[in-house]
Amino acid sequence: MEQMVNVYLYGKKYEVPASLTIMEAMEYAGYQLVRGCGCRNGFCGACATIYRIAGDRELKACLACSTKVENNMYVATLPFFPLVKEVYDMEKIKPTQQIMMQLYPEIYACVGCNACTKACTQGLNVMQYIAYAQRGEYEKCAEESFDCVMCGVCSSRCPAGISHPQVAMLARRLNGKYIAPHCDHLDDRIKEIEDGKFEALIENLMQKPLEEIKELYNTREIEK
């Protein structure tokens, strides 16, 4: 018989198999998601959730598709949290630093907690990448927060209000027109894309079963 263990989803206790995700916990005890859930096994960002154990202290994040159930977890999820989204165009602005300062101008503020770093659901070093972008290094701001899936959770926990993720894409968007190398095999794919190259490719695959869809992306070729 599979092992059990007892979960408090929204403050009631509910037995649930020690084998599931939280995700999968929480419609294990009949809960319907209807959203905060755009996937079921990987890392969107959508279903940020915070759980703290009986008897620990600690308050942790995750995200609760990828997050198997413990014993005696209390668990609440963060299906959005309101993060300050700044309006630009990338054709006007520059990768200066003043941009950052105009733009988001509370990465100045932070106190260096790392309460962010902390609570990352992608164990990334957040604090460095909002230092990156306070020194108008968005190469090391983009590579260092290349991860993150936008879960909202590290400015829930800072006491400064800043948007991490926001000021994070703002900094790989400038990186991706102003630094990086331009690419043009990308420019070539875009072009095949838009003509319609892959229409039928792409349709014929959306009539084939899901094992066969799997099967074929686990034994797909990776190019070098």
Second form
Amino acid sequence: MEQMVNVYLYGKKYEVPASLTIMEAMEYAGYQLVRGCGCRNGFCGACATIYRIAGDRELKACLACSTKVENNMYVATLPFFPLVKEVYDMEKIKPTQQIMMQLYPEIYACVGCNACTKACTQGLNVMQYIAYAQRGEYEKCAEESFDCVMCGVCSSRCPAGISHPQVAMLARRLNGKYIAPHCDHLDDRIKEIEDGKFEALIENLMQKPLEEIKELYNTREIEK
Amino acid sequence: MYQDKLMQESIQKVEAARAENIKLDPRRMTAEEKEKLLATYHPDYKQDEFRVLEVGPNKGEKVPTELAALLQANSRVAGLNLDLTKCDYETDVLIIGAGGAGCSAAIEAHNAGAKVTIVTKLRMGDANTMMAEGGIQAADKPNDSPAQHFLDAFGGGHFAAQKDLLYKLVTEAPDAIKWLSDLGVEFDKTADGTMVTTHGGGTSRKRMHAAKDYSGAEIMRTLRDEVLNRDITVVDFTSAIELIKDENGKCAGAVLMNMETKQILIAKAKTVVIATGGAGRLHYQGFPTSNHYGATADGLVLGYRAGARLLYADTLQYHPTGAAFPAQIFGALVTEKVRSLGAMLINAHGEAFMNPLETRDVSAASIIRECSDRGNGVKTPEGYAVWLDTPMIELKNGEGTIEKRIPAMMRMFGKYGIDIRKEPILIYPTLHYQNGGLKITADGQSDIENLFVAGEAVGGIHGRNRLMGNSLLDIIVFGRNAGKSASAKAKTVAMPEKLTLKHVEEFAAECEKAGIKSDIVSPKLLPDYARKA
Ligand SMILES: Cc1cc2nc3c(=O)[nH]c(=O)nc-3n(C[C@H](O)[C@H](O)[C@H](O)COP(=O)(O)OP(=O)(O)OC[C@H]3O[C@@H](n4cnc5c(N)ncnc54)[C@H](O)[C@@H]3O)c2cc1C
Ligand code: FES
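Taking the form predicted alone as the starting point, write out the structure of the form predicted in complex with the partner chain.
Then the entire complex follows, led off by the chain already shown.
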């Protein structure tokens, strides 16, 4: 017999197999999900969920698609959270400290409560990446926030009204576009292609009889 | 932590053999060996899992049974008596699906000055693109060339790719990387800006670019952010359920459905781009899938009913390494990068039974053989599996490599108490990618005028199998391409006047004539996972 546990979905009790994720438990209970379900595997942040184990003081957050149910778990999903997303033109903004001040000034109202970090479903050091953003250290902010799935749980817990995932998004784009070392071999190759350096080579290959292409493919040298 | 006794015993064998296995570079299979292996074990070759289409442009060709049922099912608009003179949306370019292909198309169409509207089933970015882990190919290193990239992809796709499309893919690849980089996508680089590139199955040069093992997420969230920065209308939780044509049979919009309220809406457009992605959630042959919740081949159904031809719809990609244990992540993807970084495939007895970097179809077939006829699989609650010996990665590349290069994998298994740095993981093939789809010309247009297609919904770019990293590439190259073509075309045509769904009725009539009786409606939109009491 499968081991069963009690879970409370939006307060209502259901008995479900202990091996299920919260998302599967909802489906087991009969929910046909539309909202709150995207990738089903921890990448998209659609399934942010808050829960409490009965008797436990602490309110926890997780992704419903990648968290196992527990006995006496009280679950409320947070399929949407109104984050603030500012609009900017990537070609015009520059990776200066001022840009955060302009676009997301509320980050300077951070009270240091660390609720964001405690709530992060990915186990990121959210407060730390906000601190980096405050100082205009976008490379560090980008690195620290990299695994963010933008589920919004951090922001739901923030007394200062910060939209952490959006701040990090901006930092990563600034880093990717302006700060990260420039890739020269990419530019070189684009230029070579524009100059038609490979055209003859590739067209020649395409025109070969199939048997010859097969032979070339099967005997091609593979980089170690 | 593996509690099961048989698993533990098998792990001991894997550990005991690790030092020897790690030195091996198992021989690659010959072309003949591969052919025989595929014919015997690859799911695409199981004749009784396919059905011949009786109506439509591909009449007489076989497709997976589950897809045939949807292609020849009833329309969701049948009997609705819609008033097509009242439009809820009017736009130059209508893009269906907000994954990587749809968003790239939207950005380029917007760049070209078109009025752009995106409709998407779930949220923008709830898409297969978001889940891509491993990386994106581009021949941008000195020892590599677009011709080499072409050869790898053409051979890997069993010499069936449409050459003009593949030419475009490989020659525009470096520019696609540049475009992403300029949008702010962070690629793994060394201190001097050199791209960190690795092999993928079937590549002859190391040309896999990555953003850790969140490559797709990094691309997707950046594209999404860019779409939001622009004056592009995004209608989320809204699916296209049928294409609309004008009186001349050209594509002119789509019937939409609000996923939550079921309200029906009409969108009129000068041009339409289908970017609806793949089909994993159809669970062909009962396989688990790595795909997102909305991957139900809708675009193929919409296009087919409107008269657009499919190409290679009978070929699917089963990714060799889906998670086989624990049950909570059954079918979830274990990125190929795990093998690129040096983890080997090991059977229950601790034997390295194949070269870990064969192409995906060959690897999948080989694993299925190991777990079936050869009886060398490890028993799991869901069936059988083989090991992917992840601790080898750090033995080969040093401590810390796993956390740095494949953090998502470490997290996915870590959540269930498995430390992939110390313990191997169990894998089995999972339904991963739709190789086939709607046929296009090099400008991205389908058989139907003003209907463009991009991304996984296209068939022909890769032939009958796709190499890792070429799909993220194709959604950017052909997504941008479709956006440019669709906006350019929109400039030359007037807003359609008379809208019609006659083609839907005609298709239904054709089905009836062929004696097809279906009790399902399509497109499917979402899988039905709710348990019925
Ligand atoms: C787990 C995983 C890992 C992968 N890893 C890699 C990799 O490392 N490298 C690589 O190159 N490729 C990889 N791929 C493949 C690649 O990610 C996808 O093929 C590609 O991203 C598809 O992009 P797309 O835009 O065509 O479709 P998607 O990104 O799936 O977007 C399609 C969108 O259309 C929406 N939609 C569907 N139907 C409708 C409808 N009827 N109406 C409105 N909207 C609709 C969907 O909800 C979705 O938002 C991976 C795929 C998966 C699933
Ligand atoms: S559904 Fe995507 S993170 Fe849970």
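Being a predicted model, the structure only gives us computed values, none of them experimental. C-alpha atoms forming the largest set that superposes within 1.5 Å between two forms make up the rigid core. Residue numbers count along the first chain shown, from 1.
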item: Cα displacement of Phe198 between these two forms reaching 2 Å, rigid core superposed; value: yes
item: Phe43 C-alpha moves between these two forms by 2 Å or more, core aligned; value: yes
item: Core-superposed C-alpha of Asp184 shifting 2 Å or more between these two forms; value: yes
